[in-house]
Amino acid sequence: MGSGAESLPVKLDGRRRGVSRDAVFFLVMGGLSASFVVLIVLLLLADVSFTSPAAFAAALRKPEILAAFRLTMLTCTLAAVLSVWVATPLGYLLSRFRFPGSRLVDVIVDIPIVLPPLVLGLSLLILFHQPFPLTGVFGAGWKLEDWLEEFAGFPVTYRWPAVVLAQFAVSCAFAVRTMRVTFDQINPRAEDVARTLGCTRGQAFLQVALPQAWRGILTAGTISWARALGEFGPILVFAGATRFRTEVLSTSVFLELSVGQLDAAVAVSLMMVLMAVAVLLFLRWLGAGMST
């Protein structure tokens, strides 16, 4: 009796000690999470309180804001849809097969990440401009930009394909990445019993893997049109900032901030802001859907 007397107080004390402890932990823990959240919220609370109703209505009422925000719609959607139809079947082959030089690719792949945007624009504006050495029916030190222009009847650099191309050299990274996760997460076996059923790898491919996959492709349809939206480097190098011609709203941003007109800067700031929210909220709404 007298021994178990005794030891509840040491029982209690050890329970208040690694109480405290847990304390301690979820105090730093929740410090250093708190203060990256509390940084976000102050600078959308910034933008906020910097304008007005009144002035963000307005600004968003200019002509060339207005054309930004149709040419932004138009080439992220077209970049997105690229993207996807590019990073479906590069996905699904780096999933299911190793095949020689399929790690290259793998880092290849990865290189418009972790390029800085400026290096990605300047690469594209030398590989449209820079002559090739080749003969024959192009002739001598032909450019691909004036290939475009001549037999396929559009220029690129400096107009809206640009815009796309710019942004299709990033977000198509992204997708590839979402859909080699999507495919690793799909069991190969109802494929394996399509074949052995008669299919071939092509249409085991469209009618198993590809239904499967449908929450995948809207996920990796959505990253890639939420980084083509947030597109700026590339862009500004490849296609420049024109008004009514190239301009988006990522470089509305700079064009209005480079003539003094930070209230509308702050504008377009907030209207995108509320385009990837958007966006986040539909992610988080697939999220949920592929966990139940």
Given for the second form:
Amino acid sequence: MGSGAESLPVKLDGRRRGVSRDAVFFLVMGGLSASFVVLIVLLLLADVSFTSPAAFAAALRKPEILAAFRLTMLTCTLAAVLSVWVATPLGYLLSRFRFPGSRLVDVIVDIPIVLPPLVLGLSLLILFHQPFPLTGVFGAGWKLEDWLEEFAGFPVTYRWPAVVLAQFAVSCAFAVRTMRVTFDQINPRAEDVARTLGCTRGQAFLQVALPQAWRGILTAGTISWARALGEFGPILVFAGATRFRTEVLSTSVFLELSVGQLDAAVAVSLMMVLMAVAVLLFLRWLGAGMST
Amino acid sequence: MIELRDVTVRSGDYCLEGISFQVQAGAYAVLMGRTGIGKTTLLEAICGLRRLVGGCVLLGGVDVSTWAPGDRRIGYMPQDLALFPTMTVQQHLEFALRLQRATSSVVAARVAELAGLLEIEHLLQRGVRGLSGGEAQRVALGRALAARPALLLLDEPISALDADTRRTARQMLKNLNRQTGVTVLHVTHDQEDAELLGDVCLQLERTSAGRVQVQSSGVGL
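Now that the form predicted on its own has been shown, please provide the structure of the form predicted in complex with the partner chain.
Every component of the complex follows; first up is the chain already shown.
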């Protein structure tokens, strides 16, 4: 008993010191975390305070902004659908198989994520306008853009398909990452069992793996859509920023700024913030569903 | 009857070499061996999920080594059961039959038969997420048996169950073997499983030379 009574104050003292150590921990961690959160909140508040609801509504009624909004919705949706269409098989292959060059493919898929946006746009421009030495097939100096325009009747550069392609080039990389992680989390043995029951690999993918991946597919689509919404550099270089033709919301901000229309630029920015928040909320909802 | 002749199979850096044994049709064989010795690898090779480096697998005297997994008439129940999370219990029982394009009446009759045999009639419309260990095990067993396989491969099917459920499950497995006549190859660590279930015990052992070989002991252990 005696020793217990003597040791009690020491224990309490130790606890008190532990509490004070925890306080320092939370102060440091919380302070550093808050600095970023506060920065984002201040940015949004600054945008909101810069404009009035009337100015916001007036800017958004401008025909060129409405056209840009419509084109943004169209191109982002097309880019997201294309991204999921490509990312689902690619993510599955990278998740399930080790084939010659699979590591290289893994690295190549990530290139658009790390490439400077302007470089990506420039690369797309070069790809479509560089003469290729395909003498035997198409003749010397064959260009992809010329071929698309003359033979397929579908010119791309500086037109809306270029917007979709520029958005797709980046957003697909994010979709592939998402789909790979999705399939990594799905038990491959279920597909093995399906094969012993008579499935081909294709049937096992379609009937067993794909139905389990639906939340991942939705997430990949949403992330791709959000990424496409924020795309600017490659669109500017590859599609240009022509009003009523290739102008999307991200380029609207740039165009409005360049002609000194700060109110309109801020209004479009706020509109994009609202769209981004909606996407984030949808993603959170998906994430909550996945965890349950 | 199942027969393995000099089967060599690789799993990463690990290699099982020259594995040979045979199990008579309708017998209940128990495959034992230390953890990591390659029991699951061997099952995967038998059902065609792993390519053989050498040797052959014969089912009913026919070499099926190059056949697709679904053509071998083997039911496989992995250790983690690998149920299909998006399907109901009934869809699990129907799965193999639908792939064979069986008629609706044949499918319905077989599902009813299996559900009765495995005592899972009350679970048919349920998804598999909320099933207990014993229920999930019976669903996996039903899925594997639906297409009337000639051979049933069970990878530690009852190791994760509690003692009571385990006792019931053992009885059920033995009854299934007797009633359906399906040949069973059951991987286990549990000596009691081997003693109570096995007509034949196959022991995977590492020799002093470092090779893995199969020791077979007779009927009734």
